[in-house]
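Given as C-alpha cells, the chain that follows is alone and in the form predicted alone.
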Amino acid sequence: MKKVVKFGGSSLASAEQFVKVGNIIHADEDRRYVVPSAPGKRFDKDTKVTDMLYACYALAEKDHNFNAEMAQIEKRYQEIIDGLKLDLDLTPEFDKIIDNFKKKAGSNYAASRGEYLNGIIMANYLGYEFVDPAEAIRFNEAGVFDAELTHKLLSKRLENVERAVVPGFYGAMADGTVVTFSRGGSDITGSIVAKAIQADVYENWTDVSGFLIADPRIIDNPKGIDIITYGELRELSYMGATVLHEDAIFPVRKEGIPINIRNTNSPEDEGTWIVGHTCQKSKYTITGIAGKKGFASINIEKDMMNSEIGFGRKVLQVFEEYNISFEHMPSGIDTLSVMVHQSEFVDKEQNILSGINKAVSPDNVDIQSDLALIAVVGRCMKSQRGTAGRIFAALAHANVNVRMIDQGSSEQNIIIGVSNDDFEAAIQAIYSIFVETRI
C-alpha cells in the first residue's frame, strides 16, 4: 500500500510536535509521502510562521528594514532543528530568501517559504527525499492551477521516488514564479500528491479527531462523524466546516482515493473517513450541520414569470455584470430570490437593482439583509420521511423564523435561511432534535 500523509501547522509547530509526527510516520511503513505545512501556533497567543512571513515581506515591499522580523523566523526554525538534534544549517536558504525579499519576489513567494523550510527539516529528520512543488505543481500565466499538467509532471517526478517530502500550499508558473493556493492549501497539495502516486489512502493529520456533526463553538461536545461521502463533505465544507480545505476533495474524488482525517495528538483515534460511496448508514438521520452568516436575499416578483423564457438568465446576467456570484436561488411561480454575500453586494446594490428593473421589468423587488444560511446534510435523509417537517418543528419550538428553504435534488441537503441573530439557536435546535433526542 501507499499512503500520503499531510500534517497541518499545529502538528509541526515545535520539535516536540515533529517527534509525534515522526512516530506516526514510522509506525506504518505505508506512510511514504509526506506533505508538511508551515509551523503553526505553539500556544494561543503565538503567531503562525506564515503570518510572520507575510508581515516581514510587507516591510520589504516598502523598503523598510526587516532584519529583526526575519531573525525571529530564523529562530523559530532553529528551535525545531536544535530540538530534533539535526545537523542542518538553513543559513544559505535564509540568505536566498532575504535576497528575494529585497528583489520584491512577491507575497506568494514569501508565504510559501514557511512550507518550503519545514519541508527541508522534515526531509532531513525522516531521511526522505525532498521534492520542491515548484518543480511539478503548475499554475498557468493567470495564476490558475493547471490540474492536468500538474498530474503529468508530478507523476513523472515521483515515479521512481520511494519516500518523499513534498511541502504543501504552493507551486509555480512555468517561469518559476511561485504561486500559492488559498490559506489551508496544503490540504490540496496532499490530494494532488495522492492522485499522482495513485495512493491507497490520503491521511490528513490535524489537531482534531475528524469532523464533528456541528461546530463545537455552538454545540457543547458535539458527536463525531465516522464516515462521510465526498458529496456530503462538499456541502458542509462550503457552508463553513473547516477541518479540510473544500477544494482538497477534487483531485482524489475521481480516483476513488479515501481521505482519513486523523489527530496528531491522539493517533489512536480512527478519525473520520471520507469516501466516494458507502453502504454504511450514519448513526443519525443527518450527517452534519454547518452554516454561515452575512447573506442578503434579493426577492423579485412578477406575474407569469414562469412563462417568460430567459427570465432567470436575464436576472443572473445582471449579477454577473457586477461580478457578484449567487449562493442559492429558490423560486416559485411568480417569485425568484437570489441569495448573495451581503459584503459583496452592499456597495453595488443600487446598480444591481436598477439593472434588474431594466432587464426584466419586475412588479416588485425587495431586499432582506443580515441573513444566515444553514446546511443540514445527510445521505440518509432521502430514505427518512418527514425530515424537513422535523427541522421546521424544531425551529418553531425554538422561536426561530425560517426566511428561506432550498432542498437539493439529491435530497442529501436542505438549506435554511434565518436571521443572523437566530443562527446559533437554529443550529442548536436542529442538533437537538436529530442527535440528542433522535425523535
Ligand code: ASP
Second form
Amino acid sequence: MKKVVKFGGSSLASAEQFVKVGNIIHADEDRRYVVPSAPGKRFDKDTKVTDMLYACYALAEKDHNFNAEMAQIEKRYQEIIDGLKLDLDLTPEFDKIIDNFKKKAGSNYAASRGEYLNGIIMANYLGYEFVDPAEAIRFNEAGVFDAELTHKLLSKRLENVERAVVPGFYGAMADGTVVTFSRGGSDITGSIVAKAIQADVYENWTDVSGFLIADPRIIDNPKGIDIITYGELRELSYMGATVLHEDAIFPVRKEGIPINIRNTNSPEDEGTWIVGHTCQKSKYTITGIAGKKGFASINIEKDMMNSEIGFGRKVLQVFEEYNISFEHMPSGIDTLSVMVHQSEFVDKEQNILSGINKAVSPDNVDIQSDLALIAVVGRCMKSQRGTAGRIFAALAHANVNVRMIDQGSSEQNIIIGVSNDDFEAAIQAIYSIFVETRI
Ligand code: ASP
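Let's see the other form, the form predicted together with the named molecule, since the form predicted alone is already up.
After this comes the whole thing, all chains and molecules, with the earlier chain placed first.
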C-alpha cells in the first residue's frame, strides 16, 4: 500500500508537533510520501510563518529594511531544528532567500519558502528524499495550474523514489518562476501527489478529527461525520465548511482515491473518510448542514415569462456583463430570482437593474437583501420520504420564515434561504430535528 500524508501548519508549528508527526509516520510503513505545510500557529495569537513571509516581503518590495522580520522567521525554524536535535544548518538557504527578496522575486516565491524550508527539515528528520515541487508541479505562463503536465512530470519524478517529502502549496512555471496555490493550498499538493503515485489513501492530518455535521460556533459540540462522498463535500465546502481546500478533491476524485481527514493531536480517532461512492448510509438522514450569510435576491416578474424564449439567458447576460456570478436561480411560472453575493452586487446594483429593464422589460423587479443560504446535504435524502417535510416543520416551530427553497437536481441537497437574522436559529432547528431527536 502507498499512502500520501499531508500535515497542516498547526501539525508542524513546533518541534513538539514534529515529534507527533514523526510518530504517526513511523507507525505505518505505508506512509511513504509526506506533504508538509509551513509552520502554523503554536497558540491562538501566534502568527503563521506564511503570514510572516508575506509581511517581510512587503517590506523588501518597498526597499525597506527587513532584517528583524527575517530574523524572526529564522528563529522559528531554528527552534524546530534545535528541538529535534538535527544536524542541519539553514543559513545558506536563508542567505539565498534574503538575496532573492532583495531582487524582488515576488510574493509567491516569498510565501512558498515557508513550505520549502519546512520540507527540508522534515526530509532531514525522517531521512526521506526531498523533492522540490518547483521541478514537477507546473503552472502555465498565465499562472494557472497545469494538471496534465504536472501529472506527467511528477509521476516520472517519483517513479523510483520509495519515500519522499514534497513541500505543499507551490510549484513553478516552465522558466522556474515560483507560483503558489491559494491559501491552504498544501491540501491540493497532497491530492496531486496522491494522484501521481496512485496512492491507496490520501491522509490529510490537521487539528480536528474530521468534519462535523454543523459549525461548532453555532451548534454546541456537534457530532462528527464518519464518511462523506466527494459530491456531498463539494456542496458543504461551497457553503463554507472549511476543513479542506475546495480544490483538493479534484485530482483524487477521478482516480477514486479516498481522503481520510485525521487529527495529529488525536491520532487514534478514525476521522472522516471522503469517498467517491459508498453503500454505507450516514448515521442520520442528513450528512451535514452548512451555510453562509450575505446574499441578495433579485426577483423579476413578467406575465407569460414561461413562454418567452431566451428570457433567462437575457437576464443572466446582464449579470455576466457586470462580471457577477450568480449562485442560485429559483424560478416560478412568471417569476425568476437570481441570487448573488450581496457584497459583489451592491456597487453595480443600479446598472444591473437598468440592464435587466432594457433586456427583458419586466413587469416588476425587486430586491431582497441580507439573506442567508443554508444547505442541508445528504446522499440518503433521495431515498427517504419526508425529509423536506421535517426540515420545514422544524423551521416553522423555530419561527423561521423560509424565503427561498431550491433542491439540487442531484437530490442530495436542499438549499433554504432565510433572513440573515434567522441563520443561527435555522441551523439549530435543522440539526436538532435530524441529529438530536433523530426522528
Ligand atoms: N502555508 C500556506 C497557508 O498558510 C498553505 C497551507 O498551509 O496549506 O495558506
